[in-house]
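For reference, the chain that follows is the form predicted on its own, supplied as structure tokens.
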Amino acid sequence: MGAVVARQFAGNQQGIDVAQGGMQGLSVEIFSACPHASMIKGLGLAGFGQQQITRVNTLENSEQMDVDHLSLLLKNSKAKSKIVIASSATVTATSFDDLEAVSALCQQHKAWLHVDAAFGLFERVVTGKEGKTKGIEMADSITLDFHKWLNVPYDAGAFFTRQPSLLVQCCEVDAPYLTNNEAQPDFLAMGIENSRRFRALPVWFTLLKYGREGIKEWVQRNMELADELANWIEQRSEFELSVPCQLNVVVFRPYSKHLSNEQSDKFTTLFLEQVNKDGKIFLSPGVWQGQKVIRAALSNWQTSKEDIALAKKSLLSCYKMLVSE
């Protein structure tokens, strides 16, 4: 929906109404450091291109954009219309870009903005809106997962836009057999989907449920307990951490600071292969500045010291069991 939205927006920029006459003629350039896989298949099913994205800079040691990079690159492309993708907590190192700047770019230089904050969102229940995530009420179009932070169904989630007439221009088809509300748009004129499941039940029980104290103080522990992790890790020599803990990830490896960067990436595969196998945690893989490495994502409601006390002690039986072999 984010790339659909965007490529609407570009081509009303451009006199062109892309969804009923098509792409031809529309001059664009995407802007993004992290984009998120599930962005780069949708750039795709749009027609855009999964490779078209011009990668802006990193910061050091970091996964947040450059905003000077993004400044130049902003000022010297000669593309029409600009789309920059941004994040929220990108996937590995949970890094939140600079959305006050970047929006101000994207204002700038008429640009649209999308960001993905599929679970970096809820860091606001938290922090409140002068945290990680200010600036975000200025973006045109934001994801949201609910099946991370809230816990429901796995296919639950939002995607938001402050200019829903472009949805309808995108997703709105007059059929005959078809119910339209010429006042009001029904949803089928909003989405992708002409018809589908009442998703949005669990999400409305959850937030009746819990509210937004509740939800704060899940969120909150994760966070917290995924700080006790990180700072454990760090202390330990069975293992190195590989980026500080920004949100509720974990990133670490095993120790192997005396292999080579191929022996390194197979110690870690097998370390990982060795940890789930034991089926006390569950982690999952990543890469970090070319390099293998594990993340432990903190997002379940019961998780609790318990639970840490006892992934403390599954890492270090399976660290044990795999350099005796």
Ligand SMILES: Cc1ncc(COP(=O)(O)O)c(C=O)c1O
Given for the second form:
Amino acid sequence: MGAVVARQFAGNQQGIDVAQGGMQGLSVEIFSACPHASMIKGLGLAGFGQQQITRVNTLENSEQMDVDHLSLLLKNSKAKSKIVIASSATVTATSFDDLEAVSALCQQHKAWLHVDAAFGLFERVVTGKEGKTKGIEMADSITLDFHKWLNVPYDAGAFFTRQPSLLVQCCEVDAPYLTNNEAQPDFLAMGIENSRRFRALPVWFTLLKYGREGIKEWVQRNMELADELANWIEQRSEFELSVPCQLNVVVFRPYSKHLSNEQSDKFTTLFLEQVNKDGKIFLSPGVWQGQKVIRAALSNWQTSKEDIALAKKSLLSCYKMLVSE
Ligand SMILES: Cc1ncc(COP(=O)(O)O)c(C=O)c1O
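Form predicted together with this ligand, following the form predicted on its own:
So here's everything in the complex, that chain up top.
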């Protein structure tokens, strides 16, 4: 939806109604530092092309967008319309873009700002408006996943835009047999799917049951436990922390500084397989600065200190098992 609505915005800027007439003649440049795979997919589906992203540099040892580089790129762009895709937070380093600075640049260059906040928007429940998502309220559109930190079943997400009329321009079609009660919002005209199941129900129940304070409790606990695990990993000689922990993901690998890149990747893969085979915890693979790493992502509402103790035990025993083989 982010890609499609931004496309309609660009068309409106250029006197082209893309939803009705197609995108012939549309001149757009898209800027992003670390777009999530789902955004790249969305850009392909929207007809921009997965490869048509002007990459903004990141800050050192981070996935955060370099705002000075974005400023330069926007200034030099020859495109009639500009779209900036920012993150709160990225999938590996959980980096948050400086949205106050990014949105100011977008306003200056009349660019559409989309923020992927699939995970990171929940951070706001803990730190409020002055936290890591500061400035997100200036975005033109935001995506958020409920099936992540809200702990509802797949596949519930939300799309927010400050220009819902663009959403309607993109999605409304004439189908008299589907005509809704005119007094109610027509969700058929506000999303890609026509027929869809009642995904909102588990979201609504969860919000009612736990409320802001309940959700804050588990988000904060996940963040604190991730921090504890990261600190432990940093101190252990068996492991190395790849990126400082900023949110709920601990990125690490078994100690490999003495190994070649190829050997290190192999060792990391074997270690990850061993941990997941052990079955006490489940970790996912990742890539950091071209090298294989492991992601310990904490997001379950029940994750406790005992689980972290179990994780530490499993990591150590799997490591010992692997090096003794
Ligand atoms: C930063 C970010 N954006 C977007 C997504 C897309 O998630 P989904 O395809 O599950 O909605 C994810 C999922 O991992 C994510 O971490």
